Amino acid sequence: MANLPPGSDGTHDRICPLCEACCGLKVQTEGGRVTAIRGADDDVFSKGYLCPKGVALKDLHEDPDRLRTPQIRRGAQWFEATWDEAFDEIERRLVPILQAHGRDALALSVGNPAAHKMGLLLYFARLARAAGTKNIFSASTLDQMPKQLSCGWMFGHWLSIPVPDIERSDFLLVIGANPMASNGSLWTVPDFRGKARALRERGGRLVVIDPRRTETAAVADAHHFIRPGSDVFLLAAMVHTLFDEGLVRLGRLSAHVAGLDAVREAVAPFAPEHVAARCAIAATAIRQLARELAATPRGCVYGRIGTCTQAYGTTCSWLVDVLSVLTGHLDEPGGAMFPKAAAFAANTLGPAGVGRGVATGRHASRVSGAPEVYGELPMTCLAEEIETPGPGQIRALITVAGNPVLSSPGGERLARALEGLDFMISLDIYRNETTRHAHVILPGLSALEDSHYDVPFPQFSYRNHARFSPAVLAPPAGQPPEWQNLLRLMAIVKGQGARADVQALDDALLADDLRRLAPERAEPMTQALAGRNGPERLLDLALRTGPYGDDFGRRPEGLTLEQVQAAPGGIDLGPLQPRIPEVLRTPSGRVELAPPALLADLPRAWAELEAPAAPLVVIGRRDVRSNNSWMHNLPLLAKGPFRGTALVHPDDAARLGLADGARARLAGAGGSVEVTVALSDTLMPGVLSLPHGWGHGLPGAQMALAAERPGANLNAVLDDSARDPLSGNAVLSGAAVTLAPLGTGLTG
């Protein structure tokens, strides 16, 4: 079936942007409105598959709370505004501060949502690079860093991340990670549950080790508690027995690894018998865990959130594929292996198999000298460069598709400093715990109302693939898309003023692109793109010069966006292949099994092996309705039982005095909050579960579904000072806490 011109009676076909699955969708709409949504059984990636998610999408199209005009604060007093109105007043404003302070000034923060709108991410880093301020901040610095971080020095880029071949697996250990109610999480694989199914089903295994016995764990055929925070001990020690047992085997590697006796020496100290009090599970636990592994022909491991939101995120990171390197199961079908993107991948670019690698450290923050990682730095020293007086000093920011007051550590701390900026500007569809302090508000298309394709999850994805979809309605008379917004912006802040011509200035920015790319080929290649403006021509250049690409004519059975318009359920480009060395873009040409950093930082974990454990900690949940906050405000998430209770083993509670469905107060080194309890012997005693995105019904958000059951937030007890050093990640799990009845004392 073709697809429809949006706003047309019928089915079309849609990629839900609400998690990184990325499932395909069948939206049936009449008369304007959306009239039901369902999995699309044609979408060559995720085959029908649906979680509640995709369905929720008409409750966000619809909400009343979504913001739909420009808004401007004066004082406590919101106003609507035209779109002219809202530029005039962001270059009044912000003008001065850039002349009078300088570019540090500013400073840019963007938000998960945004991987899933083309537009968005594509030109924010247009925006961020014309801003040329050192202060850009993501969610990045609260999830995924480490793992970032740690591939980066790998493999040579940020966003080379192997992935568990899942559907030619026998054996899969995931580690800090729920991937039934995510979906995956830096792993795009919809549908985990059938996939996991068909694994067993095959004679394969799933093991999970998890402070929790997650939904992912309900389904494994084995599952082992681990003490919060203890993951580098086990993942250590794991790699100490490969060698102590001389089951390391890197096959077709051997080749292509650098730093193996490193390696060996490092963790030589990390015997099972050494760690096993510390992780809470047995030295014969551990080694039979790196044997089978070892021992399995095609194996994977994975780890993910709980892996990366500690102390030693990196690390972590890294050693899960120092376990699939050493048991010769990275780059092989069913091990961890590397997606080729059809489009934006830079390690399908360039010379292949050698490059520059990463750099980090090349600024750091002004107040704590945090580094730069990824030309980022951590969210949560944000407050403090607002707060901290003196040259540099942020006085202005720029927030896109993000909640950090709800989502980073140190919310109370950032509110009160976002209320002090000379200046905020926020695009964003709500007006949410943080973008109540902004004073102009810059509100962004629904999804149903823009086209759409995935520009970083392919480089995550199970399968290769490539899917793109149109607008399903078509957007409001005036309403500009995000990218022409932020090229307002960007416009303003080089000083080419409120009014400049939006296409002008992204022609401009092709031809520049187009001039690094290929200069002797521009022309031919301008006037191949012609007719496609914004997000759709990059898309169209990315898709033809990239791996699968016609390369202008060069390859003419290769692919273009035209051919991948055409088939409405995408195009499926085959399962993962071996690509060592090919993707490889260290300076070595190697993979850098034994980064110095990395080997740096297992004394330093050795060092806090015998420290003494605190009787109850905190980790975060994840639950497939709730991916983000503002997803609280949608009627089909938000409706059935309260999800942001404390989970509470029953034992902890009964030596607190805690009832079912009591009231309490949970504090930790950042704050406290009051939250209802839930009992659980899902949970390994001393650890409570508090979900992440809550603490709804602040004064001045406008969230009101989402205020009725407003929830606690984790982030408000947790230290905002508490980070990764390596990746600037904050800690977010494993935090010691108190517990208590309401109206009493607090105690462990």
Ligand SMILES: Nc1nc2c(c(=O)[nH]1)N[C@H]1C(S)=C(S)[C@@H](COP(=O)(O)OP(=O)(O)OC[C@H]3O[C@@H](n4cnc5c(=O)[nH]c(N)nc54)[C@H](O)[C@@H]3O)O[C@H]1N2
Contents of the next structure:
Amino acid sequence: MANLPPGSDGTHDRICPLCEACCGLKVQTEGGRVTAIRGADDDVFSKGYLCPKGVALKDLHEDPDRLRTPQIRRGAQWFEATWDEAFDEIERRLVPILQAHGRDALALSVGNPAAHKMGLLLYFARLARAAGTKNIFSASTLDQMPKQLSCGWMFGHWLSIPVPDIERSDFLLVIGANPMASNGSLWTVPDFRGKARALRERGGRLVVIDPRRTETAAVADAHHFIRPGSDVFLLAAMVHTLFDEGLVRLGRLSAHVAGLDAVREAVAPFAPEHVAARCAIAATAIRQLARELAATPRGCVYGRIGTCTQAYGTTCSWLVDVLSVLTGHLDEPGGAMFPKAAAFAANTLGPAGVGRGVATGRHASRVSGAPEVYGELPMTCLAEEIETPGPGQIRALITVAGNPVLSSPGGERLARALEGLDFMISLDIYRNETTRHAHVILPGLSALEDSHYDVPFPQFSYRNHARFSPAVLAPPAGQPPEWQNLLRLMAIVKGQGARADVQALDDALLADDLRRLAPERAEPMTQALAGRNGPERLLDLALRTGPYGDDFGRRPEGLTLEQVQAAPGGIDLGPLQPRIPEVLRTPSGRVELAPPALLADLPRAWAELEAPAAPLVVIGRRDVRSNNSWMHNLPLLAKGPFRGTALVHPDDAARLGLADGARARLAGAGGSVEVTVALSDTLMPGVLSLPHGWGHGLPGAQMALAAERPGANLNAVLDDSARDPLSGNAVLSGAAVTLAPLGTGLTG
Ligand SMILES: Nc1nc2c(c(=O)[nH]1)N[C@H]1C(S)=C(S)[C@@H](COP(=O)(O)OP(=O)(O)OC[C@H]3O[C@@H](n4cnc5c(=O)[nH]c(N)nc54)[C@H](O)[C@@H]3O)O[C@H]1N2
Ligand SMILES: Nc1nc2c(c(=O)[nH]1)N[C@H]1C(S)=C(S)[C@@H](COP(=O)(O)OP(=O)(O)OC[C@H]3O[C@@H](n4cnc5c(=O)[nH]c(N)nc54)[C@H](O)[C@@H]3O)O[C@H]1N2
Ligand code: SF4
Ligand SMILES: [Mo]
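Moving on from the form predicted on its own, please list the structure of the form predicted together with the named molecule.
Next comes the full complex, this chain leading.
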């Protein structure tokens, strides 16, 4: 990529950090200001694509409400502080809590943007290790933990997640995802629209399963409504059909798969004819889907949020990949394939083809007994862990780039719980619904002031690549990058004090890493890395020791950060390649098709086959001009029609006495909110759609534009005890709700 010094006039390359598409952008600057943002046509990966949020990076940078100075709260009063004052305050208040109550009294909670900021992701892990608390929470358990767990069990690592090889595929079945609005997730695929169009132009078919006729359904060949939460039945019935009709073809994988017979037995009861009513999809259509998948030489299945955020999220996620294996589409061109990332991918390290696999439940949450998964407890356990007295009670909290008051079920309960904390710190860029409860807010640099490399997303990318962007603008004098703030917090929790030498700490951590990685070469490697610092130094190390790296001179033609940085538009590392068995890290060295906990989950689903449908259930929605909870303060995105409406089918509206535009009360097991109704026949009757991430304008928050049209908090309606028991993931879809016109006692 071009390498203008930060802050100089001209056109800078910057990967967009706002969603998983990771588009390359051209950011034009003049006199330290952004004058234009457009897609980077020369980007080897995104090839010019961008969406309106990318352009809004300018608004984000310039937002007067975006915090630039540390904030300290005393009572309801906020004060600006220097960085030293803020860290001194943290030391003064946090250390006594740790001394009196132990490590678990401190909880850490990390949100979605951390996955898009190299320094936050790499150094949050360091802080978490140093803090030594069991109370680690993240947005993962509101999102993709089910997929990580099912893939961990099947393939041996939490991040070995196969993605559709869309450019070579002729059949794509999309279940519970809307990449036309979301731009993809656990699948980094900029310009899904263009790639889907190309698939159809070469005669391929796109089929969508969703309770709403979404923007993705609108560009598909076929769309089936499904009753929310029923995907486990649909998927098991498709697997059943493959066995029943003799369509199973393992192909090349037959030597590498364990557990085929156990799967056949487990899905035996799930005949399409038995589950059709539950799914609201005809048995013939279910069989047809299975046949089409089996008959297409290059085809794949992709399931996302809709399949994860439900009571059988892990089991659904597993069955999606079982379908690929049984139809010979896993690890084959045009099917579901494993990317090979240039840096930070555990499935490229250590011995190839075998490993320790994954385990859960090394500890459990104190109140609900929810098992730890990937080192985390369910986000929906946070409130009860703060509220419930006794040894191990959470008394202090650090939130990092998260807004759980809006993003986690039981949001209002959580807000009350946060008020009860002895001390709370937030690393954030806004004072919002969550961070208003903090005692100290440490603001992060604007994305444009920070260098960037995507740590997780190359592991989910439609094509292999390596791209780096330096900072576009110079950071304000004195404002540290966030990795340094995390290191200072680490020094405080380790008892080294608020004024510890950050550089010395970072050097010591690197020395530890190198001693573990290559003890005999630690010295020359340290010297080779000497020109860089912090996350960039870790990145150079990861690239050089990664699968394409120069291995510090042992493979002289291999990659270094310097090379990636110098390549205009990044480096294309080619289409995805078959990786089984090399990618596997299971103890058996095979694809585990029948993990025992998943087999045991099918009878749980079967027992609910006849459960009656509630008259009205709620699902979520994403809009291309919004991004979870925190981009509603940007003029470019906020203009135009209000996007936080509750979509209701006209038949339901008539039954409930509601007209288009009416105000109504939406109530569920977690509480109730007022919503604005919009009629829409894109929904399945009996299903209401409300996006999450709204409910702004709360006292103490400082997001003026967002407060003008606050919308309603979907997660104030949802119940925080509803979880997938295997992954701990929240159930966000399909909860029973009532809807009544405001001012009447009617219910739905
Ligand atoms: N009902 C329902 N709930 C959902 C979902 C759903 O579909 N339905 N989706 C879930 C999903 S998939 C996710 S990922 C979660 C997201 O849940 P969260 O991660 O908790 O929520 P976000 O809205 O992404 O909030 C991000 C926070 O990071 C801050 N931030 C932004 N940039 C930076 C930065 O550079 N540095 C720092 N330090 N902070 C920054 C923002 O100000 C904001 O406070 O929501 C989940 N909640
Ligand atoms: N514009 C925009 N882009 C985003 C985000 C955003 O907030 N706005 N958030 C980002 C994040 S954090 C994530 S994780 C990704 C998520 O990316 P996606 O998974 O594509 O997310 P959604 O657009 O919510 O699509 C989920 C779909 O599942 C459907 N659905 C709901 N319940 C069920 C069900 O029970 N079964 C089935 N089959 N379908 C169901 C919904 O109607 C919806 O269309 O998007 C990312 N990109
Ligand atoms: S799709 Fe939009 S928000 Fe996502 S990376 Fe691209 S420009 Fe950024
Ligand atoms: Mo997410």
